[in-house]
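To begin, one chain is listed below as structure tokens, in the form predicted on its own.
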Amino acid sequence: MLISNSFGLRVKAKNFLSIDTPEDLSKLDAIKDNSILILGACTNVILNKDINQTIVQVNYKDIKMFEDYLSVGGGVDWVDFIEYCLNNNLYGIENLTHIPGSVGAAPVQNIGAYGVEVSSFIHSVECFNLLTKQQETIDRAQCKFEYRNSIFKSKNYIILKVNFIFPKTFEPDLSYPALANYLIDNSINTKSLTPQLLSESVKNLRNSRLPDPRLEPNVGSIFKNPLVKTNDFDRHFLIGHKWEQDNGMTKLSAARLIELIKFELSIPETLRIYENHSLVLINNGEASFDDVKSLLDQIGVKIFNKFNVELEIEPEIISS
């Protein structure tokens, strides 16, 4: 069957299994572990044209409020989840507005935007362990959340539900410069800021910088912002495009690094680097997996050779 994906690559999979109810999990017994590929909305993957595995997709759509947490099915669209939170006075997650994908995919790479990461609100994750063949609940500490990383990158778990906890009061996180500047530029008084207004501001800011994948196929940021040891680089290096972190580390702007070597790249006509944000790669039409992989490798090599900085690809590359 053909697999829809936000990068617009033509992809065909051998088999497909939708997990709609707990009973559907028994169907996994007939599939060899190494032939299972777990996918959500396919908004953060680069897929080869032929996938010789069984695609497994979770379609739990329920949202249920418990006394201490909110339980959300892994198949719920992330945009719908944000809307639910706004309508039910669940605070803190406004900065993650307008991120494409599903709730079940969010913990995998610990999605983040404008200074906020989803792990800050996760209580636990309910999943199916492919090694033990049992359902289990993994609490936040066991998830081993890091920048764009978690235990779920191991591919040993199928996320069924994500349980969230939220602050009792609205305390907006405006630490990210681009968001703070947007509010200033649009004369939005932070003292009168509401969750709905902050969410709408984030949406507008994202739309001004990132293209709609339905119109211009893309997977968002194509590289992660690299973390380097602060003392390994001259203090003037990439000034204005870096952020000091804890423990003597600095986060560099991958977008700025790409801008500095963009003129050296050999880019096929099927692809282009987005005019408003150098971290976004656009499929102009008929791009192939090999086109994409070759260009990403080319960017990585040039930046390493020129700046001694190693870039890590953010979307998952699935070659077969």
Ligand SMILES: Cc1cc2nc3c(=O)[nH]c(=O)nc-3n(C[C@H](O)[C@H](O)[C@H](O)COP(=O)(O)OP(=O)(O)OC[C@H]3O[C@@H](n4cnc5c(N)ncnc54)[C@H](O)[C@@H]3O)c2cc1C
Given for the second form:
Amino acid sequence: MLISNSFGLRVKAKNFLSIDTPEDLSKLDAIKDNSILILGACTNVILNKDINQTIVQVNYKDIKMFEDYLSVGGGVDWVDFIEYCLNNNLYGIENLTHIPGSVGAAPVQNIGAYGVEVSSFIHSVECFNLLTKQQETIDRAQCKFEYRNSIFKSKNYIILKVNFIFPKTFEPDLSYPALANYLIDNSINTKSLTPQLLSESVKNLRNSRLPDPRLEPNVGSIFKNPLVKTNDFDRHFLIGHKWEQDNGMTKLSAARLIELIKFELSIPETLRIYENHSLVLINNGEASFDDVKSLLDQIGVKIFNKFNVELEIEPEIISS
Ligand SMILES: Cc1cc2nc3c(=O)[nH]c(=O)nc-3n(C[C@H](O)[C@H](O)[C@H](O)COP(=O)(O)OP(=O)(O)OC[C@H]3O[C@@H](n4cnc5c(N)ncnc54)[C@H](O)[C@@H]3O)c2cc1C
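Beyond the form predicted on its own, can we have the form predicted in complex with the ligand?
Zooming out: every chain and molecule, the one shown earlier first.
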């Protein structure tokens, strides 16, 4: 079967298992060599043309309110979940509006945008542990959330449900300069800001900077923003494009680094760097896995040679 993915690559897989109920988990036992590939909406993966593993997709779609938390099925679309929060006075998550993908994938790379990360709202994650073959609930501390990272990157867990908690009052996080500036530029008074208006603003801001994958196939940011030791890195050319963290580290803008070398790249016709955001790679049509992989390697090598900075690819590269 063909696997639809936001990068528009032609991908075929032999086997597919949809987990719709807890009973479906027993079907995992029949998979030879335990060779599975867990996928959600395929907006953060770069897949090779033939996938030999069995693709497992969680399709739990329930949203249930419990006394302490909101339980959300891993198969719920993230955009629908944000809509649900806005309609039910669940505050805080507005900055994560319009990120494509599924709820089940959100903890994997601890999705984040405009100064907010999903980990701030996670109470616990309900999973199937592929090593013990048991279902378990992992609390937030055990998830080991970091910038675009968590224990779920280990591939030992299938996330079935995510349990969320929310602050009791609406206290918008406007610490991210681009968001604060958008509100000023659009004469939106922060005192009269509502969750709906903040969410709408984030959506508009995103649409002005990021291409819609349905029109311009892409996987969002192609590299993580690299972290370097502040003392080791004294580069004036990145002023305005680096952010000091409170742990002796500085985060650099990967987009800026790419802008500085993009004219030295040899880019195949099937791909292009998005005009409004250098961190986004677009499939112009018929790009192959090898086209993408070799361009990413080329960018990584150029940036390392020129700036002595190692870039890490953000989406998962799945070569077979
Ligand atoms: C236009 C665009 C904009 C984006 N903007 C942002 C952004 O602002 N911030 C951000 O953080 N990300 C962003 N992304 C990346 C992407 O939206 C997120 O990473 C999203 O959470 C991926 O969801 P998915 O369901 O498509 O996961 P997939 O791409 O299918 O999978 C991603 C990873 O999660 C694993 N996975 C998926 N589901 C499960 C599960 N149920 N259990 C265990 N593992 C699982 C997969 O094995 C894979 O490693 C963007 C992507 C695009 C295309």
